Amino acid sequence: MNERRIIPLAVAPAAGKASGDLPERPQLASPPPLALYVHYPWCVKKCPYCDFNSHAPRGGEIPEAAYIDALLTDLESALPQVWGRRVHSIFFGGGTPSLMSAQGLDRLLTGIRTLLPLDPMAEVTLEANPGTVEAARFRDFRAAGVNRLSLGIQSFDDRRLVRLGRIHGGDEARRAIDTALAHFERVNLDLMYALPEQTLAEALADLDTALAFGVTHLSCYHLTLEPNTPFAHEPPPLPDDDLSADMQEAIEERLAGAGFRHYETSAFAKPGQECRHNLNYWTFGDYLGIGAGAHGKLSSHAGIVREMRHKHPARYLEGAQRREFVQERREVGVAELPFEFMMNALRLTGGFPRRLFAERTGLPFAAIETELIAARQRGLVQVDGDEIRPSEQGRRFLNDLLTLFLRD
């Protein structure tokens, strides 16, 4: 029987202190799993609670055949740093993706396809509101190549609905929610609880409107008030903290007797329907991000980057007349990417592998063996052999537990 490795418990050196010497550059052995992200920065209106980089067009109209270009330039671009890898998902974010016509995202997946090597079995997503016209197209968009959507649903309330500036009702999210299961066998449905006067029985109330449709994958959000927003100038009156907290184990609860696994912050799948390009970023993988504000990270024999462009569409668009996409490039340092690996890894509530540090950072296990004891003496990690986790305590004070990973 081969023996169980676990990490002793052990008074932790002085804090402060690196587990071993780290080498000048990450050391890996070969590049992590990459995926492609697609930013499309327009909504129809601006969401009182988001935070994204979204924007409504000035005029109405929004420059989907030059928006176009410009990603493909981009994705032309940055071809050498990706020279050769194959790409395992594709993810359109925003703003709204599906706002772009049905020719127009063929045309882009087209694109894609032609510059880049692409997994057969590759995930592409796309994230959509369940606005009548945006239904309309979810025939088409299984056509020309998405084979996953995720639906921006938050609540199926009318009057939570409006109060966060949503611009459809309850009953559109349903006959969206039944057009995309009509066309796609991979749907996900975005909740939010603990939205303004809502009371436990109305939060529930929408998981399990959620959960009659059958769809194998929720992700459920706490609404938080995040800095720069209506909301944050103007708090609504939002559920206190303990009901907040009951809406949270209740809804964690009701998912897992529906045989739900709960195996990311806020995401929830049956087994198998987890969303692949998600757990790319939470294990530490490659991600190529093109158009406007969109973030990326990439690794090499040289280390690893970290990415952002022109975050404004109209920036971005002149940006794309002189192939200057990139607005902020930085290397991540070794010093870093302990907090950076366990930021994503300890979102994962069955935690990693310990043979993932290593092969994702480039980095020896020791560096962050000291900070693993600490948080294991005060119980926010399991150690299970091999297996890394974080504790329940853990999950509920992630903050605290990555604060142990952050050096001087």
Contents of the next structure:
Amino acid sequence: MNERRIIPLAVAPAAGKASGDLPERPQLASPPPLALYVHYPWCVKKCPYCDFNSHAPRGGEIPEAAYIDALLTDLESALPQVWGRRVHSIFFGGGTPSLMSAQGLDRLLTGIRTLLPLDPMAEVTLEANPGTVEAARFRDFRAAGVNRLSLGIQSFDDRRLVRLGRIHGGDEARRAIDTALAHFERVNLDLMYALPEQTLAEALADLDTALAFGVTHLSCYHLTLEPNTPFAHEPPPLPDDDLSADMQEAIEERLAGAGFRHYETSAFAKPGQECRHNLNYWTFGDYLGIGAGAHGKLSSHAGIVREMRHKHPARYLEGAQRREFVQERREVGVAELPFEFMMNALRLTGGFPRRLFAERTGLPFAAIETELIAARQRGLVQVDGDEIRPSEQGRRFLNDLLTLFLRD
Amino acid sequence: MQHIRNFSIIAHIDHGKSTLADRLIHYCGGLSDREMEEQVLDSMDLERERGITIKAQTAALQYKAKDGQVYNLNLIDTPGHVDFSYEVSRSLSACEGALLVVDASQGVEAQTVANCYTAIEQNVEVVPVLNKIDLPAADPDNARQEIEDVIGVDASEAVLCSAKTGLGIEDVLETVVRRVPPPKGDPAAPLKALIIDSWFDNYVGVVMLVRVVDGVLRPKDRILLMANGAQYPCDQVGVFTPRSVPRTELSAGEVGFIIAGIKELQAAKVGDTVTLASRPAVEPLPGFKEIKPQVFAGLYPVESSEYDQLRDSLEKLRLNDASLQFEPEVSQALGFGFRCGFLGLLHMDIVQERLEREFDMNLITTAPTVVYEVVMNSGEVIHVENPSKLPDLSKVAEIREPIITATIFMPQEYVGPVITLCNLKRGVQVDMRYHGRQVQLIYDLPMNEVVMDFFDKLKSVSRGYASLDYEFKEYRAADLVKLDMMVGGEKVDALSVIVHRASAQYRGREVAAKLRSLIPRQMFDVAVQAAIGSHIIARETIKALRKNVLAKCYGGDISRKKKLLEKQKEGKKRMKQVGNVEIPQEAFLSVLRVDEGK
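What would the structure be for the form predicted together with its partner chain, rather than the form predicted on its own?
And the full complex, kicking off with our chain again.
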């Protein structure tokens, strides 16, 4: 393959015509890197802004042992799809996986290591709620093999936390971070801004508090009203577009000053501390998703498949009896692949090297050439030798940039 | 013939005309209870929903009167809206009598007056009926007085009824028999039948509704249409009860239908005379005057690919609505569409709604405009019905606008606000009269001011009590200019309007402000400007959007975010691209809704 071919960006595309004909199915030279995602579908209480697959346990009891058994059976029955492939990262997400007992997590991780060849340097992240109960388990989580902790702080301001329906307070959050840092080198804090009635100063105060702990990774999310959530039904009074944009700019500026690289739309890291598991999503790598409602994307010589496990925990556990885990499985059509790749890769500030497109989608680069030219003409992407990345404008207006790649 | 009574009903919208018609039909057994649906004569869905009658409909009723005789009563329904007043005069030309239905609680309205005068002009006997007497607010004495004051018809014998409860229906029928004269005509003379209405039926072709004046027509006769000399074999004659019922003949004095295998509606022109090829009449009956569209607007498909579908739909509509005119038009902003001519705003509304409802079209409609007479320096006079077609002003000697004479009725407490409104719209008062508690105002108004938003304004300043009727008066020279709107430096041809110079500044500012609020913020600052020629008279800036990005894209499940982006893209498709700017459909109508009251 002629990798150094220069894109003829000066040539105007034929009006309204999408990039050239696509092959019938993707032709992947080799499978992309593989990650494992494990979903834990329970929370003590569901937050009003959250649209993830999480449930408050019925009667307060979480069937932990049965669920871990089911997860291991799930993984076992999925093995033929990933035979012989090494796993580079594991992510326990939810829900609130830190509700799991340390022994439970230890049994789960041991099971996973037995079934799958895990890279010795693999990143193993656990999402944790910064509550007192969970913090007490951090040390044992570390001992079980978790090497990166992601804390859902959201804010340090008690009033905002109450408004968000969070069950922890600011002080609890601070103590949880201290405990986390005592046991983990790699800690991420999730923060949210543009919270109900939040001011710019308050948003920055939250950020300063977070920075003072010396963590190496921060995710700063603009609070979004997702459909089918209590917040969407009864929207709280949110800062307007201009104020939210001011907050974002101020946050980005302060983080840059503190030595963080803004490597993805909402993710900031000290050099080398990027989340490898998430990077795998954004570079269109493969991932096996196990657990209730978990999503997976797997490539083979036959094509690229997306699948989802049974969503409701009860339904998932019940299906486990018969080793039936998958609720949905579908092949991603070649027409959708360019958009799906871009939707991930263009979130990265650094974009992607052009060879990556063919490597991960199995399609010729020509499949996105026309759209890239249009995007460049509108100042939304930059092409720098072999690197294709969103421009400053393209990052701000990523949705407009991405819709260029949507086929009718 | 002595037992035939042809009559119609004149009433203002909402005064109960259709309900009364239904009652009469029901009373005479025209329809069984099972078939009796509310307001059977208004057969189009749209008519029933809006409570208006758009096209004439008829019902032949058999009534056994108190004198023991059976009478054939032909009820010819008339539309009640000003846009369709020509239809009224057509319907009335088939009648000897007309029931003037007045809501006893509300009194006389302008529309009623106009139609009543049409009836009187055509020598039709006007029989007053006071409806809704069951309402607590009913004031029959006052309503009688108003009929006498305003219309000048003796109302002392006015029949009292309630179409809703059925009270007094027999009295109404008796009065029809007694007061409406039987038709005159000679069954032995050569056939002369006036085409009152014609429409296209998918199964039988053109159906002609006729009033036979002289002679007799039977199936298998060969008919001759006098306007174009075309001949057709008559397949079927009959009457509507309101269902169609075939008859063996239609004779002088009767109203009924003819089906003769005619394929194009244009061949069976309303107002033409039908006669027999074997024994033609010497002279046709006097027809109706040609009606010309008074209001024009551009109709564009939202999806440019639906242009052909729009043309087909318009053609189908025209089969039953000869007054609808259209021709292809191209707009830089909106692409391919049609310039359509309508009788008035309601007509425009109805056509638009039928296109959307019956033909599933998605439309953008430009601001309605009237026809201007433009006198060029060369002395040549041209007609301009599209603001963007106005010639360069340096070549124009004079622009003349159509002036209408408007008759407005309202309770006296609203006179002040209505006069203010008329003055604001450059009206000149011609007359003002008090009729009891009702006031009649006559104004000369520029028609372009009326098509903009006058109806809505009039309704709102009078809390819905004012009624309006108007007729074209003359073309008058005025200081008119073309106001252009520019978005992002590009002229949006579809938003150009012709306005009086005095109101250009105000209007330009308002439209610019409206556009600013309707055009979504884009990735860059967008200037919205109003200009007369090259002179910018107003400017607004749409500040750039700061960002449009999904904060969180949970790597695992991309399906929902993907749907969201697909929706964003879908939304963009429904916008029209002008230069770099995406303009939503509402913006094109915003020009219409500039509020001059505030």
